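Single chain ahead, written as structure tokens, the form predicted alone.
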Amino acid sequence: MSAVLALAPLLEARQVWKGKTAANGTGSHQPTGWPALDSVLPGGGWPDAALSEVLLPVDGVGELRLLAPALARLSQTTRPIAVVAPPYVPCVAGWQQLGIAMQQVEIIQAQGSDALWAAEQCLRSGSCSAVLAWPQQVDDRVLRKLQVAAGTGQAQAWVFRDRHCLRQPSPAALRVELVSQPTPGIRVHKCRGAHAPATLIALDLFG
């Protein structure tokens, strides 16, 4: 038979971890900028200091207009925003036409696990306000050491992947796929904290 343990003494020589509850049961976040989003995901936007996933059908579908308010708002912050391995070369003007302080940007240039390694550092420092990154070919092994280090660095972690990816398991705290015919938009797939909305999500990320 295994021993009954009192708790209370254990807490006090901190042997064990205690938790902590946010108010709301999800935990902090930021705003997305897009109201018909916000109004369906727990706590109204982005999960703070977590790994969400963007799932794309191709890229180029409208992604970077999904998170520029985001940017825009972390970019006036004290911490860059990492850029890890992007498929093409950031457009400076674009970018800065959509409210993002370029000056507080930088581009890791990087492949395969390097990419991967230079995501998690930066995630982990806690030097950075937001990472973004492209991973390829990873497995949720990989996807939950970005969650860990997110929370660790207390910092935003968004990942970009083809929609096929979709039936694979997936740590990230939100995880959201663009849709572009024959209605754009956004559909959430998975959310902390609550139930994952059954209708798609009308968006004009073109407009």
Given for the second form:
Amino acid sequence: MSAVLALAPLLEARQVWKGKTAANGTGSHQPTGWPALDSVLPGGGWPDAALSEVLLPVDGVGELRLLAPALARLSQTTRPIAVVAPPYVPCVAGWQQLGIAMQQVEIIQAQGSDALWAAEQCLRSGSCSAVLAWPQQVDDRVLRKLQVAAGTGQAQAWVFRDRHCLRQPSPAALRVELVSQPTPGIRVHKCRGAHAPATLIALDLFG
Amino acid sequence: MLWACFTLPNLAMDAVLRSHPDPDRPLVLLDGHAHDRHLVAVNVAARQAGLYAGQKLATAQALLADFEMRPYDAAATAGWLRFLAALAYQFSAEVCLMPGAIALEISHSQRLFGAWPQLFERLQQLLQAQGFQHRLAAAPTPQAAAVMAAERPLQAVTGRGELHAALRGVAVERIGFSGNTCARLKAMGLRTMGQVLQMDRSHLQRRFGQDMVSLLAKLLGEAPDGLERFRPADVFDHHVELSHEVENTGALIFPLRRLTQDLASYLAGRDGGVQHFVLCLDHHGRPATRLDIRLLAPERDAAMLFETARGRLEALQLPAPVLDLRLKARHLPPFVPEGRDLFDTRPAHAIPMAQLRERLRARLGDEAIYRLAPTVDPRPERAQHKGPADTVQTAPQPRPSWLLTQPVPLRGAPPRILAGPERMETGWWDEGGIRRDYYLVQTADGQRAWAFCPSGEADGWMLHGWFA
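Having seen the form predicted alone, could you give me the form predicted in complex with its partner chain?
In what comes next, the whole complex appears, and the chain from above leads the way.
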């Protein structure tokens, strides 16, 4: 090994992997609209064209409010937002109050595996800017499919799951857990491109 | 004028083979009375076994023990000729049907589709894709083009003088004179067209009659061709007869793909689309199963039509074995292609939203994908509907993001009231009158709920939504 190799050409030829590039290189991000959260996330927001997982203790703790700034921005683009098999009926007035343009929200009714199929189709099609899904009883293989589809179709994927799914491994680019008691906040469990902060980020979504 | 003509020497057999599950088995088409059955057409495997068109059935059975027989259907064969004419219609406004051949005027089409070699290539691709053997040539008249297709395939004879030269060597039997005329011409020693053309016309007329001379004039372009111009029909109605009784929908996929491809080609030919078509599954001794397929907008993409029809067909429970699959489309509205942005930033393989919507509807049901819009009714149950928006203004009071389809009793400890009440006392004019006080409350789990009590009470909490 007498030859001395310059580092720059190796990097340019992409023969050396740099851990940081994933975070602030090509992968762009959508600001969450919550400054406290943006400051800790690599890239400063939701990873673009990737799967983000939101874990909940119960329904109705502000999970849509967390997404609202990003959804409001995406609903102004030409591509619609697909809401696949929501657990309740989306209330038009409520969504409008969150700033989301409802004429860009497509609601898809499906059950079980059909719902996952529909979510994957929407993501893969490249015609949707974002897909919201509530997968039940799924393994990481199914989530990986969604993650790949999100990358293929350049769409944002958000899945909402129960907090106990935290034990299962997940291929999502970002995993956050909403905490409502005793103090409302958010915990980042995994974020691609950086170490997840260990502490609870105080965030009052209803403030 | 320049006419392209393609002759279809094997039309009847090609039409049968294209929807045949096993085209490599010997197959013959039969015609004639019961005591005089003879072969009208044979496929490649049958020909290799020594069978040929015109052979007696008894002779064929002596030569080959096992081959499939189907009756020759003259009406269906004529239908296929019209179908191909409808496909050719996309290249020219002047298309003529001739016996076993189709002629189309291409001198005006060359500007759009390129000179005749390119146009020939496109025509050939079209016919090959449809699975029809053909011979193709061009000449100044349709009749001459039909002769040239057999004599000099894939060549174009462009001028009158050139046509005379090209016809000179053609044998008189190839022109389409009646058998009697041919025999008498040969008896006179006139074997080629060169010899016939040297003869004086008035002399020919005296000997062979007006018909022969007028055919000659049409051939050379001295008289109008006298052919009727073809107009494609406004309905599409094709069917595939299944060779055996089909009991599961999986076996219908192959014929369905053929039918939807034919439909798409037909639509491309007339520059139209289809928004509603019907699949009819014929059963033995009971009414046919009818499957209506409605699309949100006129479409004509073969893959999309197939996928849409397939999704619905696969969801169907067959009540009885199927004998025949038919695809009918009555209304073929104009097709407006979706406008795409020149600087479209979507990925290259993206499928358009319209196609995605049809794909989802095909599998999940016609009503499975929708948008919600606000109405003018203040009652939460009726404040929104599937369809266009009645109003653009939003409620001044806070509204939840999730609604329960039906209010349910709120369980657990009495909730903490964060805001309210908002009294809703309305709907007295119809059956759905309500008298409620709505509150924004917080449950013991930290959930934000939208709950109500009967007006004026602070008990009997009903949960109606979540502020998620």
